[in-house]
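Encoded as structure tokens, the following chain is the form predicted on its own, with no partner shown.
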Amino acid sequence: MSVHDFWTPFSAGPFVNSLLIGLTLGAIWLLAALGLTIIYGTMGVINMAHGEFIMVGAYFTFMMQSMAGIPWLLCLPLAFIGVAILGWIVERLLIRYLYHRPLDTLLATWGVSLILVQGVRLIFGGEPQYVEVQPAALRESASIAFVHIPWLRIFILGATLALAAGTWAILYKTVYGVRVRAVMQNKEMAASFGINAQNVYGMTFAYGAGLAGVAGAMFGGLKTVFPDMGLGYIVEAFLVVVTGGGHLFGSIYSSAILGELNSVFSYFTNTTFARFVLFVLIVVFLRFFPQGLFPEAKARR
């Protein structure tokens, strides 16, 4: 192979429209890292199976619309209540049991999603499915000048900024999120006001689940539907979310900057050699800053 074969040149338009792209595809690891994101940051729990949680909403998203005709777009609250359900669920027959210990809480996470893996490839079989987007107008380019980006990336970009800015509105303007503050930083002391550390918990658990089941219906229209595409989410958001130092406002700059340095990259080299050095760089910057872009995230009891 040649240089000139592995280098691209530098090219204006091409490029800025590699910047644009590398927008949405902070928005696609945002949306990923979202739910694990406050369930990592509020509890401190390592969610193994937060990626099975996201295939089990782009599932969820193909059994409503091949069983009951529901449109994607009202295809996506429904995904958020009914992984949200699974997520509450999981947190009071198993979390809740596990927690400061962190170990045990990994090890419980991934056998679940070995267990959801399993059952929707007995339910739905291990053949691909596929999610229609709707309005067929999402299936569309716009096209400006030349910018050439996908209708559907630029209305997951969109969405995840409402969600991410309604994630916030709940965690810094309403009591619930005082309450989950509270519980964050001083357990016991929040417990002397009242506050009932468990039902926040699993609430939060819960938000976290059915945020994952929002992205899986998302993605769901990105790429086909398969029992382990989980696992080809679950890497960026974990390195979303660490290289944010778990908090909110860290995965929004970390997702926006990491998706920014894998499509320049991407640009003058390729798609694996540009995964390499993105990765290379994460591991770089945790040597020097491993309590991520915002470390007072980890003042938790």
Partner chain sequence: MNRTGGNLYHNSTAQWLAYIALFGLLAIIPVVGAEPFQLRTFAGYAVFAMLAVSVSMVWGFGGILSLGQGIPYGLAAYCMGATMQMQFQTPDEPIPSFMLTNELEELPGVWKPFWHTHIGLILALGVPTLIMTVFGILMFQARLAGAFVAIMTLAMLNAFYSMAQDLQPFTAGFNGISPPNAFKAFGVEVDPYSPMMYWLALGVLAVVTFASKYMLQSKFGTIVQASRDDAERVRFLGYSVAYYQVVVFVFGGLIASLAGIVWVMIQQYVSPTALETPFSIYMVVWAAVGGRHSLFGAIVAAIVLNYLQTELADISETWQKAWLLILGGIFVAVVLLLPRGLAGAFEYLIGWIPFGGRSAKPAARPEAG
The other form holds:
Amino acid sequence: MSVHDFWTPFSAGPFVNSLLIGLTLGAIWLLAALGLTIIYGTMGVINMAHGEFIMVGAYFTFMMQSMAGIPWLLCLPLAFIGVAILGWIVERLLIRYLYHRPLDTLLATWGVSLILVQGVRLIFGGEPQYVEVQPAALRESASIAFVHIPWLRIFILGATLALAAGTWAILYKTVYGVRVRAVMQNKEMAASFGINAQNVYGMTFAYGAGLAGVAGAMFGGLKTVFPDMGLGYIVEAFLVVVTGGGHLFGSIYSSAILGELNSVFSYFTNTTFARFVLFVLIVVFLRFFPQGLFPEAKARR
Amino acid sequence: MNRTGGNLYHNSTAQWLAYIALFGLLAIIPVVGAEPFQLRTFAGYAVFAMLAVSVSMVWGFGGILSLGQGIPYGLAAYCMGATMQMQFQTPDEPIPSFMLTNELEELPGVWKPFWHTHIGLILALGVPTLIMTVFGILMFQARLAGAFVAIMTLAMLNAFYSMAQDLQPFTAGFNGISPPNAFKAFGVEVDPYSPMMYWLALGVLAVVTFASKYMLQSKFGTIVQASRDDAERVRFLGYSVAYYQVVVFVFGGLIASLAGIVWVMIQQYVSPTALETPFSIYMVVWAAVGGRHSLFGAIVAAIVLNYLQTELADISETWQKAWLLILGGIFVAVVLLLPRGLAGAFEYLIGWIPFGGRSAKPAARPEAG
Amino acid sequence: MGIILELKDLTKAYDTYTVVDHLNLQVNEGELRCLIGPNGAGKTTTMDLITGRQKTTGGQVIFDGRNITGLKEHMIVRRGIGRKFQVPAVFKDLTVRENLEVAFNRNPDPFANMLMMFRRTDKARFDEIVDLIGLGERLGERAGYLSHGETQWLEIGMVLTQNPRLLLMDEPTAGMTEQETHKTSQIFNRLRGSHTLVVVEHDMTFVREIADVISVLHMGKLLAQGTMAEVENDPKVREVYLGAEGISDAT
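Switch from the form predicted on its own to the form predicted in complex with its partner chain and print that structure.
Every component of the complex follows; first up is the chain already shown.
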């Protein structure tokens, strides 16, 4: 690549294709960020181990596939449960002691992330593993005119929307969801109504971790599964959460916008420079709008 | 400057003596007889110690958690790499080999200033400082704090990492720049395996540490620490807190830049790994374990933890992997149980030694009726 | 002695309600003004608006003849307005001495302060303030170890080091014992004349001891103003405060 190849001339077909890819990229980021949104939005916890929860989900899927021959689609809910349990344990043993110390939560979860990465490395070694996406049709790409998108990414888009909708339903349509939102608004007041905030937090963290697990099961099929793969998701996931303002709809919008922007920039330059531009834009945006796209009108305590 | 009157830990003279003892001990290592390969590794520890000091200054004293100290470190490292590379090139062969591989026909304009070593060094300090200044102003003028700053520094670090990997013609991308010769200062090559290099690294560490200590003991340092505790109060005493935060942030960046320069002198190699996320967070781990409120603690922790890592890696690969896991566990334990790090534990223990004045106890006053 | 502080139609309004509603107030130099009113009357917000901690949505703050509306906090402080907060704000990890050192603000520039160790020329003023607030014995202690009353006095001392012409005090006696309250009123009486004080308070005994003029706020507006006697007997005040009993029994 020479310096002069930096800019790609515009042409309609490939551009539209990249817009569609951008949507799927947004979906990936949203899926990665979904659990984090719930955890951060509800508990104000910054979980730096979220990328590793995704990674564990991917390895879990790999294990189930290679050792028990479980079909990929079935691995998805199993990964959810598996990583949710892991999340529950982490919350019980660590997070609950750090609620009033947000920066320390950030650091401590990074420690957890280290432990998980190295633990996985010790058990599985550092070489990449492969998760086989089934049925075979999903390994192909959809090709219509200039549109050329892998079916797996379309599947992820659909799954993400389903999970986002499901999460919304849980938060707004169930008793548990009401409790979560009550605790989110005002922990003390919720407690005075008999809501066990501790349990709510534990379940919420587990749920967020479970979402990361499902994400990992799907992402494992995208490329390969390796111990450091979480790193590739954590920063984007956080930026989605923070840009969106810390709640569900915010993350949906911000992931779509960021995914599209990334694609558009990538089209004109190339992937890594696009990332640089995108990150700088986000930093500038956050400086002027630290509350994100949709600031929550927080009740005065 | 006796703080609480009863604790030797806080006694100014005792502290300076401890530092002198530490640096004295470290300085005689080459004399006591260490192999050249070991010397080179130890010189590297001095670099890590500098990075831990930079984190301690900015975080422990300034209250700013930066997960991106790798930014000034990496940028300075690349400038140094370019400087050293151009020391190797001649007017007949002006283009580094990796650029030829990338089909460049002439030396890019950005690289041209690095023909001159002194300009290269100035850029190595100046470019990161400029970027950190702009970045700092951007964040602190907007009164961003805490986790926000942490995430933003992380994002910027990742952005620069991407750039370093991607701009292959300029940065040699993934492979990195490997200047074939050691750094030449005033016509003399500084051999990375020599005691000279070791003392140079140690010397820079000492200068950086004492400059930081001095700053902390000045009124500037008091104001910065006050801002960490209650930024609003400081504002209401007439100080522009944003200004102070930018200065501390940039100073920390300067220390990290020096570390980057020394590192490339030692390693004769720079690659995007200098801008890797885990590395920048390790710096925070060292400072946290040592005690972020203590420069001394940060230095000792950086040296000891890296020493352990090297030694264990020599034993077996399993131990190498296990060590990082243990380090993660130590980090979690420190954050949870020992927020002031090992230095804090030490402070507590030293407090039991009877020394001077009254021991520090909370005022026993009758409660308001 | 002229008017040192003037609030003209000062307003802070949100979408749904208005905290400070076209407030007009004038304070004379050297006066000790007490600002009272039921909770939610807008007293603390008014202080926030004056000191730049919150942005106004209307009106002006005129200090010493100059419009300071919209200036940043530290700029307003440098103009000569000092503020003591409701919840005592001192630096708990620093010693009493260091707290006062930080407050001594000859030159706020960071680089100048790198070269500065505490100057002896400030010593006289330092001693004066330490004497006034009575913390001479406690200089070497961590501020976090002080009792509640001592913390309040330390903060007052810190605000005083800057020699502000106008001092805003937000509930300075909150949480104090009777003796501590009395000592605080002695401090304030010594300050009166050379400084202008505006004090937000709930403790009427304290107000009685110190106030020259009392302004009563209600729903963001000025309800009544005058001496203790005048305000006590004002029917509007009686109605708003505690029914017919008025403010005399309020503590």
